[in-house]
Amino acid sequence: MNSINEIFPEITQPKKIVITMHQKPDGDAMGSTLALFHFLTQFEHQATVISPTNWADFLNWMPGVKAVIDYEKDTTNANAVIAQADWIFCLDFNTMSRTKKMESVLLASSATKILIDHHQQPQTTVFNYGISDTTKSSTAEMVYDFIYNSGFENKINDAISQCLYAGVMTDTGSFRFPSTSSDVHKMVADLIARGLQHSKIHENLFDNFSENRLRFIGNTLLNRMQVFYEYNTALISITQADLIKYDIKTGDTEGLVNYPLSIEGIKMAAIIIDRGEERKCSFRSKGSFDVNTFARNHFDGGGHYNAAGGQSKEALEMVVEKFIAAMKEHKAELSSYQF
């Protein structure tokens, strides 16, 4: 994979461009792709954002989101756009498998593939150009850097600012995670100086949920959370029946895995959700416990040092048992309460 800086001379030369992200995109995935879209269209590129799947309703306020193609809903159109692409930007994922059903189409494309991502162990062999930086707070921060490094920071408009802020705020846990460097705060200061109305974005992201979701969270914390104090670990397991009962939609479980970390002494938190076709897992940690390695070794997943995910085709009960067994394997690391 060659340096992403090598494409800068061609930014002003109009091309057909696809910008894509990981399945079930979060605020960073959608924010970074749309920010890049708004940047590239100023150079008369024919740019299209394609999401591998649907996304949460609380992202629908973002400038440009109405033009995003849902690959699963509009596969034929999406494939036609990909077939004509000169460049394909791949944002906020490290391996093509995270694009779900798009993977084979993207790999078969002859377009130049460009990676912008901050996850560990990137699949560098499939990208022509790119940057992978695990020290970055978010892909949104990396798109901001991309724009500045290209020499076209004057192109940062309000639409770009809104999308970038949404991405960096969600991926830093509202600026509380360790990845929130001084550069992140400088970036936000720059966006605000350009006229960004940041409080409205926070409202759009966090104050737009249903009553059902709040009741679902209450039921989850009361009835679906186990705390293993001897391992400084908490586990939430959610059944399909719960998802149906509370009419839970894409994005409604976002951030739920972080709740147990507010318990004093908890070093790792996990959530396992029965999605029907598979069980989705999310892991979070504080301090020195590496959930990226934990997810890779036990749940065919990965991500960041303190935030990772995984999946399993086994039944929910079996995945819960597997997690508890894996947790016990790491007793020495988890039981030592050192932050």
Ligand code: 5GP
Given for the second form:
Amino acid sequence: MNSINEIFPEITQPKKIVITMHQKPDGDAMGSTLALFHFLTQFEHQATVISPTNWADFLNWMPGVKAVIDYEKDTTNANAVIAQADWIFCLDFNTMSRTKKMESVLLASSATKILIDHHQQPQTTVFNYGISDTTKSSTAEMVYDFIYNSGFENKINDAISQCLYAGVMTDTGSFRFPSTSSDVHKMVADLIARGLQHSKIHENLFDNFSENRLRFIGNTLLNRMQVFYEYNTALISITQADLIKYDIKTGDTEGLVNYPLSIEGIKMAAIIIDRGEERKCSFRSKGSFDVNTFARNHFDGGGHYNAAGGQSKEALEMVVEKFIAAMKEHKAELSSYQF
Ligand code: 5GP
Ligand code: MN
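Now show me the form predicted together with guanosine-5'-monophosphate, since the one above was the form predicted on its own.
Full assembly next; the chain just shown is listed first.
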């Protein structure tokens, strides 16, 4: 993978561009791709954002989201756009498998592939150009750097600011994770100085849910959480019946994994959700416990040091048992927590 700086001389040359992200895009995946879209469309490019799957309703306020193609819903059209592409930007994922059904199409494409990502262990051989920086808070922060490094920061408009802020805010847990560097605050200061209405973005993202979802969270915390004090760990497991009962949609469970970390002493939190086609796992930790390696070794996943995910095809009860066994294997690290 060559340096992303090598593409800057080409940035003013009209191109057909696809921008994509990981499946079930979160605030950072959707925010960073749309910010890049609003930047590139100010040149003579034809740019299209394609999501590998659907996304949460709470992202639907984002400028430009209506034009995003859902690959699973509109596969023929998406394949035609990919077939024409000169450049494919791959944002907020480290391995092509994170694009699910798009993986084989992306790998077969002869377009130039450009990575912008902050996850660990990127699959660098499949990208022609790119930047992978695991110290960055978010892909949104990296798109901001990309725009500055291109020399066209005068093109940062309100749509770009809104999308970048949504990405950086969601990926830093509202500016509380250790990845929230002074550069992050400088970026946000710059966006606010340019006129960004930041509290509106917070409201758009966090105050637009259904009553059902709040009752579902209440039920989950009351009846679906196990706390293992000996291991400084808490686990939430959610059945398909729960999802149906409370009419839970894509994105409604986002952030739920963080709740147990508010219990004094808890250093690892996990959630296992029976999504029908698979059991989806999320892991969060504080300090020295590495959930990226944990997810890689036990749940066919990965991510970051303190936030990772994985999946399993086994039944929910089996995955819960597997988690408890894996947690027990790591007793020494979990009980010797360091900040
Ligand atoms: P979440 O738990 O919010 O789904 O994901 C936490 C972090 O881990 C995100 O950065 C996400 O991209 C990454 N992640 C989630 N699931 C997987 C997975 O199955 N495989 C890999 N490699 N990364 C994942
Ligand atoms: Mn991200």
